[in-house]
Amino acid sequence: MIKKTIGAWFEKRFDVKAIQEPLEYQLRKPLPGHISWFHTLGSMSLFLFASQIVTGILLLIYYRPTADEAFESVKFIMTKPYMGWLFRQIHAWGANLMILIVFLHMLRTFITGSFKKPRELTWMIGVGLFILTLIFGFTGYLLPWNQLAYWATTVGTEIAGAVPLIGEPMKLFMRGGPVVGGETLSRFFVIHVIILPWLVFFLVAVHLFLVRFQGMSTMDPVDKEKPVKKGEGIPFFPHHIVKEGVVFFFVLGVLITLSIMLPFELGEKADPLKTPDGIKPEWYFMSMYQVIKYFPKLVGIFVVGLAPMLLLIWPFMDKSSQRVPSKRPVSMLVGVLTILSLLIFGILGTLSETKQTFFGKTYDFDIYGVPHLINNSPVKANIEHH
């Protein structure tokens, strides 16, 4: 009886018919055959998303902005307010997995041809939204005020100086200042919270409008896509929705275990007069801070910077127009090759500057990642001794 007369009153007010029958065919429409549990990553990152738009609304209430609260109020949260410090954990990992599932998510797309045409403005949007991805994780890095994010934030900082003409100003701008303070922590802030959310906002929106609108890709060649019948394929109500929500309450859990298991650790107050050995990027940026060792600062950062720009016309130089894996050889090296510098450069940069111990011989790791065995026999150390 009330939903009749709810139903009633929008219909007299509302052509609703015109609003239904659009929403009921894109919830009816049948996806391809070949969709499956990795098609989900997408959905994965837009719940990651909105979880960082919770839990970072929560932390706001206590967060204080400037360079002498910033940090206790982190210190704050994590020990007063109810579960405080589990939704403090929540949004940190959030941020580590939202930049890890988004480039999952860019990677299915690649391997399964789906940014070919005529989907190459969807796939644009897609590295729009991990560049904006990455640029949250790094303002975000800064906000807890502590020594690790401040001397990361300094040599980040200093790194896009470098760029010619326009590395000098952009760094002053970022920076408020010559030097990381009190001016950056409200940029950043600013940056994280407002401008940031509402860019990420707008995009994702016309991203899932365009997925919607041009539907998921088939496996078939380009320009020989068949639309997918009524009565073919896979259903998107109920069978994918229900795939989305186990995905749902699967990464929930990801980000309960994480935030109660292993906990970021909060530091020490962020000091300008002292400097921590071995400030080394988040991992995310990891690789490309690895790279930048290996040219002039220069052509470093030209090496690095050209990556998204060929991702972003990737679609318009593969000209195959096959899209499945085993047909596009070329592609599938160039990606393979990718995900293995990745993974080197990051191993590399993560080992560098560090001494460990493998097999029960240490070695010091230069600057380069390159080991250096250390005799740490105790025999010679006491012959040299004598």
Given for the second form:
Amino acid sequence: MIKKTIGAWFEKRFDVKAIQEPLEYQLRKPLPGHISWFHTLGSMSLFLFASQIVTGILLLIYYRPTADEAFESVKFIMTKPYMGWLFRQIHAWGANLMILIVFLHMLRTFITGSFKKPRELTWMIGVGLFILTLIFGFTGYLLPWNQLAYWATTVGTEIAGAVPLIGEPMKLFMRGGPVVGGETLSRFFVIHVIILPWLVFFLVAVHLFLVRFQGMSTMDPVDKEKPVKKGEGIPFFPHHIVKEGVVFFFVLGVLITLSIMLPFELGEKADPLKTPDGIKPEWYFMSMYQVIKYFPKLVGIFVVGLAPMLLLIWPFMDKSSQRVPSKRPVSMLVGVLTILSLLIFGILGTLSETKQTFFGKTYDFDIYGVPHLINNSPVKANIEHH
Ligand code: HEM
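Counterpart to the form predicted on its own, namely the form predicted in complex with protoporphyrin IX containing FE:
Below is the entire complex, every chain and molecule, led by the chain shown above.
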């Protein structure tokens, strides 16, 4: 009854049918039969982005973006306002999870060959989104203004500064001065809370528009894709939407559990005069940071800078018309080698400049991640003593 009255009210004022029909068509359009849980990684990324916006807005109520107040305001959020600690933890964990899930979504579309014609643009906008998600992480990391963040940003901007010609002006522009300071904080703040959210929002809108109007990719070869007929495939509504609902509650559960069980520490307030030992970037920059160490500075930056370029133009380099992974052995090998090198350099980067004990023996890992045994075994020490 109420629905009818409201419907009639709108119908008298707008051409409701003109909007309703295409919307219903989109809702009922069947998805290809191979659609699985892996096809919810995109909506998982979207959910995490929405969660970052909501928790980010809540954090903004008490956060102060100045060198004097930033650290204290985050400390305040974590101790005083109702559930402030939870919103900060969900935001911090959400950032890490979003980077991981966006990466896995990219991997899924790579494995199923969905980036091939006619979806090259969807992929390229996706690469843009992945890079923006990483910049979200880099700029947000500085905002609590603690020691780790301050020095990681100093090192990060220093690396950018080594790029020929544009490096130095870029570093100055990012820092807002010769060293990381209050100016850097306000720049990163504006990028993090205004520029990036709107850019990502806009790009996600175009990305989703393309996905919807081109339809999800089938596993048929390029130019041989058959449209999914009515009654075949999987209905978008309710089947796929229910799956997305399940995933939504799962991700929410993971976020809350991690926030309670493994909360992020705030650490000490940034001190520009006290350099801590073993400054490391966040895990998502670790492999990049490690690779740079093995090459002369410029070559390293070139190697690391090449990766996003290759990723961007990948649909135009991978010319085979097949989408099924078993028919694309070279692409799969490139994918496996990329993942392996990310993992290996990531592990080497994490171990570098640390002492670790394995099976009772202590090793000192140098900056390249090479272990050096420290002579501390009790038997040996005893023999030496005699
Ligand atoms: C904020 C980041 C992103 C969001 C919110 C997002 C969202 C989505 C959603 C909801 C879908 C449809 C469902 C699915 O396939 O899971 C999709 C499809 C797609 N996405 Fe993304 N995406 C993001 C980043 C990326 C990235 C980084 C790439 C690759 C570089 C990418 C490439 C694609 C492609 C090629 C499709 C079409 C898949 C097909 O037709 O089978 N997306 N995206």
